[in-house]
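Quick heads-up: it's one chain on its own, the form predicted on its own, in structure tokens.
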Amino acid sequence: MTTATIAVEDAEALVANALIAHGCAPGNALSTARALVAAEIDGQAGHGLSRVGSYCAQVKAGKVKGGAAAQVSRPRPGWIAVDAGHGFAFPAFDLAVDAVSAAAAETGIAAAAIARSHHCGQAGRHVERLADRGCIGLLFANTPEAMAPWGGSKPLFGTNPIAFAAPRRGQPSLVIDLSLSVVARGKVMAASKRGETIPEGWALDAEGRPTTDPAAALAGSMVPMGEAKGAALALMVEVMAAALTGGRFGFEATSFLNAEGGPPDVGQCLLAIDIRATAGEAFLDRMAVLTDAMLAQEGVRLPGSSRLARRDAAARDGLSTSEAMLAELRALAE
């Protein structure tokens, strides 16, 4: 694979540039293209620029709406209500963001539930977004139909990824980003784009045997993390993502890969606990003492610490990917 290097604000750009060629309005794409430029610096690759044409030909065919404006509404003082009005979700989550932290600013602490959503990426970068506001941030997000209930065949939940995040004094916030299967599904789709194989134990095919050709375990379904504990885990956030929302189930939805069918009416709950509302300065002493005891082991890093030094190259040297991204990157933004 040749590589190529592209500065961050062209990147972004670039990407922007390709969904409004698609019929995506421009603020919707800006915010999407961030959204998955971050991803793509941050070393989550299944969902930055392997995206792009996906999301590209699902605009152009009405599945996400391009031009749709999300609302925002507080129905009660701590609960926020977000419309994504079958649009992506990252302009969703800026106002959900907003609203939410500003609530539990108020109320100490706050939920806001997005429905008529689409995929939401890195899920991770939304509750960052929270902790560098002085909140903790946690989100549940449900996905198409990937995961069979653990002693079934038959996918029914999402992979339904789950971020927390926490803030630190004077250090960059604490970040935990899992999907509940053994790995996102976006890896397969981008080792599938790459032509490469997948490990044995990420997936399994239609009939349900290990495999480790990408395109089979699309086609089948991905073992969840920690077996049946996973599994459970993935049934709570259909709860809390899909029916908290009046969103479609994961055996209900779209697949967030393709054109085809309509919108996949996913949903997502963001919670906010504003720590001055709680402990405060104590909250920020305690988290020290819980990092620094793990930080002194030795061998031992915080999850999510390894975003920061991808963020520091990218900021330094660009955007590092491939020729055949940016070709292809180039041809949809024209």
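With the form predicted on its own already on screen, would you show the form predicted in complex with another copy of the chain?
Left out here are the partners and the other molecules; the chain alone remains.
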């Protein structure tokens, strides 16, 4: 694989043009392109440029409404309802981040319930944007079925990320971003492509038995992190992201990865707590005490900290990818 670099703005424009060439409205395309490029920069390649081809196909097929105009309403002082309109999730999140942080400044805490949505991509980015505005951010997002309820064998829940961010004084925000499976399903797909086995503990076969065969795993289910506890958290996310928002459950949603079927119509619930309106400056003092105590131990890094060096490198040297990926993007943009 020949590596290649491209300036961040050029990468965003290239991805946006690819989406526009397949029927996406320019504003939606730019919002989506920025999110995918940001994920690629941060080292979340599975939520980055690798998605562009499939996203173009989904717009072209009408599975994603490229011209969707996300709508925001505020039925209660602390409650924002966002209709993503079967479009990409990112334009809906742009509106949700603005609306929920403004509401939290008044009420202390507010929530944005996003429905008729698509993949949230890099979950940490949405909460980080809230933290950069002085809010704690907490995101629950569901995804198509991949994990069984505890004791069962048939996938019902998605891998259902939880993301959390908190502001710090004079330091990058603390960002936690995790899916509730032991590993991402993409790792099983990659092993299957390479003809390799997978470690025990990643996945179960269709009868709910541990398997090291990626084909059996893909026909079965992913193991939740922390076993029964992780499965319970995945259930919590289905309630918060779907039952509460009007989104579809994991077992009702179509794939994020191909152009088949109707829109996935999953949901997301984004909470914001405005620190100035609630805990005040003392919060930032206490965050410093907490992070200092962690970093005083040898071998400890803050979650999400590897993104910072990657961002510096991308700003300085451009985004590092492959010639093949750039060629694919250029072909999609033609």
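Positions refer to the first chain, counted from 1. Note that the structure is a prediction, hence the values are computed from the model and not measured.
Under the rigid two-part model of the rearrangement between the two forms, Phe283 and Gly170 move as members of one part.
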